[in-house]
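One chain comes next, on its own, written out as C-alpha cells in the form predicted on its own.
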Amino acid sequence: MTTRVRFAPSPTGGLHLGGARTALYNFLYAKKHNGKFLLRIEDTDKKNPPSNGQTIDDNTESIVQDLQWLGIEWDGEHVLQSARHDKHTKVADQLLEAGKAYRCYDSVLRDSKDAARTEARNRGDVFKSPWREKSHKDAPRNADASSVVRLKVPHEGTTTLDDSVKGTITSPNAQIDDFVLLRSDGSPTYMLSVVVDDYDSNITHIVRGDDHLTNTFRQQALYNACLSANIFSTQQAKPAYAHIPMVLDEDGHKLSKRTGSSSIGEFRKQGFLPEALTNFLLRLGWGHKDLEIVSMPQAIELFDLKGLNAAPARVSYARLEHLNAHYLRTLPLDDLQARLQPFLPASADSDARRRFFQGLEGLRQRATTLQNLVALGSFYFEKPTLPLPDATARKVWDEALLNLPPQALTRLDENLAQTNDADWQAHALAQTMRQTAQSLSLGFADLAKPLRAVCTGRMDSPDISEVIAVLGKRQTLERLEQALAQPQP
C-alpha cells in the first residue's frame, strides 16, 4: 500500500509556524516511505471573509508560495475543496436516503455557525434535535422553511482511536452531537468535505494538530455511517492518525495564523532562510538523539512519527536566529549574494554593491538574518553621517579626540595616505596602524576603535583593517578627514 498523506490548510489566513510544521511532517513522512504528499485548500466556508484583510484567493496563493519557498513540494496540483462541492452534497444525499442523516428545521445555521449546537454546549449539554426521528412527511409546508442536514450519530457505544502520538483514546458516542453536513443553503460543511476528500484521495495517514482531536471522533462517526450505507468500501482501510501537540509562543500561548510574528511570510520578509526555518520547525516537537542541525535530506532519512513529542512545543525566536546565523555562515557565497539581492538598498550603485559583496565574508560572521546582514554592512553603501548617530560609536570618537595625543589621528591619516594603492590590503593596513600606534606609545585598539567608529558608524563591524581594505583608499581617507574636520567635543 502506497503511503498517502495530505496537508489541508484553511485560507482564513496565511501560513503560520504551526501549519508549516504540520505540512513539513507530512512531507517528510511521505518522502521517507516513498509515498505521496497532497495539498488541499479547505475553502468550503466562503461566507466568512478571512480576518487578515486578504481574500481567500490571496491567502491561497500566499500559502502555496510559502510552502514552495520552504521546499515543501506536493505531488500533482493543489486541490480546492470547493471544487468538489457536487461530490460532497451527493454523499449527504446518499446518507439521507440510507437513513443515516436527517433534515433539521429547528436549527438553521446562522452566520455559517451551528448556533443550536453552540447553545447546547454553553449549557454543558449535547445538542439533540427534535427532528432526528421525524419523517420528511412532518416537514414544514411553508415555502420559507429551510433546513440543515445533520448526521444521525449513534447514541450508544464508544469510538476508539489508536493515535501514533497520543496512544489509544476512547470516547463515548453519547458525547458526539448530530453535527451539520449541509448548511441551509445546501453548501457542504468542512466536517463532511474533509471525510469525503480523504476517502476519495485514499489518504492512509492523517498527521495534524491535536486541536483536531475532537473533530476526529465526529469524522469517525461519519466515516462509519458511509461504510454502513455502502458509500465507502470496506476494502479500503481507514486512515491512521497522528495528532501532534500544539506550537506555543514564547509566553506559552497558542500560536495563531493571525499573529504576524508567527507568519511564514513575515519570517521571509525579515530575511530568514528556508533551510533554517525548516530545521527549526522540524525540532519543534521532534528529535533524533542530540542532533540540532538537520538538512532536508537528513530529515527525510531520520523522520519517524515515533520521534514526535507528546508535549506542546514552545517557540524560541532566539533559537531560530541562532539556526539562521549558522546557515548564513555556511551558504556558498554566490548563493548568499543571490538571496541578498531583494534586501539591498534600491539606491545602491554598482560600486557600493561591489564593496558590500566584497566584505560579505566578514559581515556574515555576525549576522542573524539577511535583513540584519545588510544593516550591518550599511557603511559599504553610504558613509556615516556626522555627528555619528550611534551613541556608542560617537562616544568612542569623542573620547579619542579628548584622550589621545593631539597628533595621533592626524598621524594615522598621513600614514594611511602614504600607503601605495597596490599595498592597500588588509594585512598591510593592519601593519601600518600597528606601527603608527607604536610610534605614539599607544595600543593598536587606541587607533583602531576611533577609525572603526568614523568609517562604519558602528562598533560591531568586522575587523577594521578588512573593512578599510574593502572601502578603498579614497573612501577611507575621506571619512577620516571629514571627521577630523568636525568641531571637537
Contents of the next structure:
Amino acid sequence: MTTRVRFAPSPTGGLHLGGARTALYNFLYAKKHNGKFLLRIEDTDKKNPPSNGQTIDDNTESIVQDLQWLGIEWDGEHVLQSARHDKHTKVADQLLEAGKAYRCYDSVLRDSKDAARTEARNRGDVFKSPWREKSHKDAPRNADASSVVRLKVPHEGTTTLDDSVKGTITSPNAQIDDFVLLRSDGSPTYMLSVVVDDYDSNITHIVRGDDHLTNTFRQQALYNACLSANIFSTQQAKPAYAHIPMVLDEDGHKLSKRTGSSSIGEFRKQGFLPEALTNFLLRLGWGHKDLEIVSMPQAIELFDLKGLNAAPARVSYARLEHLNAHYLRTLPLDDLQARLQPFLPASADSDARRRFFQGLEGLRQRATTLQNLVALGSFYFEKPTLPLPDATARKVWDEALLNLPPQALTRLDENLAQTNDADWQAHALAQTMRQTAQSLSLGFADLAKPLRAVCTGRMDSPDISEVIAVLGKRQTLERLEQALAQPQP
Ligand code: GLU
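Compare with the form predicted on its own: the form predicted in complex with ligand GLU:
Then the entire complex follows, led off by the chain already shown.
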C-alpha cells in the first residue's frame, strides 16, 4: 500500500510555525516511505473572513509560496476543498437516504455555528436534536423552513483510536454530539468535507495537531456511518493517526496563528534561511539521539513517527538564530551571495557590492540572519559618519586620541599610505600595523582598535587587516584622515 499523507491548511491566515511543522512531518513521512504528499486548501468556511485582513486567495497564495520556499514540495496540483462541494453534498444526501443523518428543522438549532451544541457542552451534556427521532413527515410545511443536516451518532458503543503519539484512546460514542454536516444554506461543513476528501484521496496516515483530537472521534463516527451506508468501501483501510502536541511560545502559551512572530513569511523577510527553519521545525517535536543539525535528506532518512515527542514543544528563538547562523556559515559562498541580493541596500553601487561580497567570509562568521549580515557589513557600503554614531566606537577613537602619543595615528596613516597597491593585502597590512606599533612601543591593539573604529564605525567587525584589505587603500586612508582632521575631543 502506498503511503499517502496530506497537509490541509485553512487559509484563514498565512503559514505559521505550527502549520509548517505539520506540513514538514507529513512531507518527510511521505518521502521516507516513497509515498505521496498532497496539499489541500480547506477554503470551505467562506462566511468567516480570514483573521489577518487578507483574502482567502491571498492567504492560499502565500501558503503555497512559503511551503515552496521551505522546500516542502507536494505531489501534483494543490486541491481547493471548495471545488469538491458537490461531492460533499452528495455524501450528505446518501447518508440522509440511508437513515444515518437527519434534517434538523429547529430554527434555533440550525445555526452553522451550532449554538445548541455549545450550550449543551457548557451544561456538561452532549447535544442531541429532538429531530433525531422525528420522522420526515413531521417537517414544517412552510416553504422557507430551513434545516441543517446532522449525523445520527450512535448512543451506544465506544470508539478506539490507536494514535502513534497519544497511544490507545477509547471514548464512549454517547459523548459525541450530532454534529452538522450541511449548514442551513446547504454548504458542507469542515467535518464532512475532511472525511470525504481524505477517503477519496486514499489518505493512509493523518498527521496533524492534537487540537484536532476531539474532531477525530467525530470523524470516526462519520467514517463508520459512510461504511455502513456503503458509501465507503471496507476494502480501503481507515487512515492511521498521529496527533502532534501543540507548539508553545517562549512563555509556554499556545502559539497563536495571529502572532506575527511565528509567521513563516516574517522569518523569510528577516533573512532566516529555509534550511535553518526546517531544521528548527524538525527538532521542535521530533528527535533522533542527540542530533541537532539535520539536513533535509538526512531528515528524510531518519524521520519516523516513533520519534515524535508526546510533550508540547516550546519555541526558542535563540535556538533558531543559532541554527540560522550555522547555515549562514556553511552555505557555499556563491549561493549565499545570491540569497543576499534582496537584502542589499538599493543605493549600493557595484564597487560597494563587490567589497561587501569580498568581505563576506569574515562577516558571516558573526551573523545571525541575512538582514543582520548586511547590517554587520554596512561599512562596506558606506563610510561611517563623523563623529561616529556608535557610542563604543566613538569612545575607542576619542580615547586613542587622548591617550596615544600625539604622532601615533598619523604615523600609522603615513605607513599605510606608503604601502604600494600590490602589497595592499591583509597579511602585509597586519605587518605594517605591527611594525608601526612596535616603533612607538605600543601594542598591536592600541592602533588596530581606533583604526577599526573609524574604518567600520563598530567594534565587532571582522579582523581589521582583512577589512582594510577589502576596503582598499583609498577608502581606508580617506576614513582615517577624515577622522584625524576632526576637532580633538
Ligand atoms: N484545516 C484544518 C486546520 O487548518 C486541518 C484539518 C486536518 O488536518 O484534518 O486546522
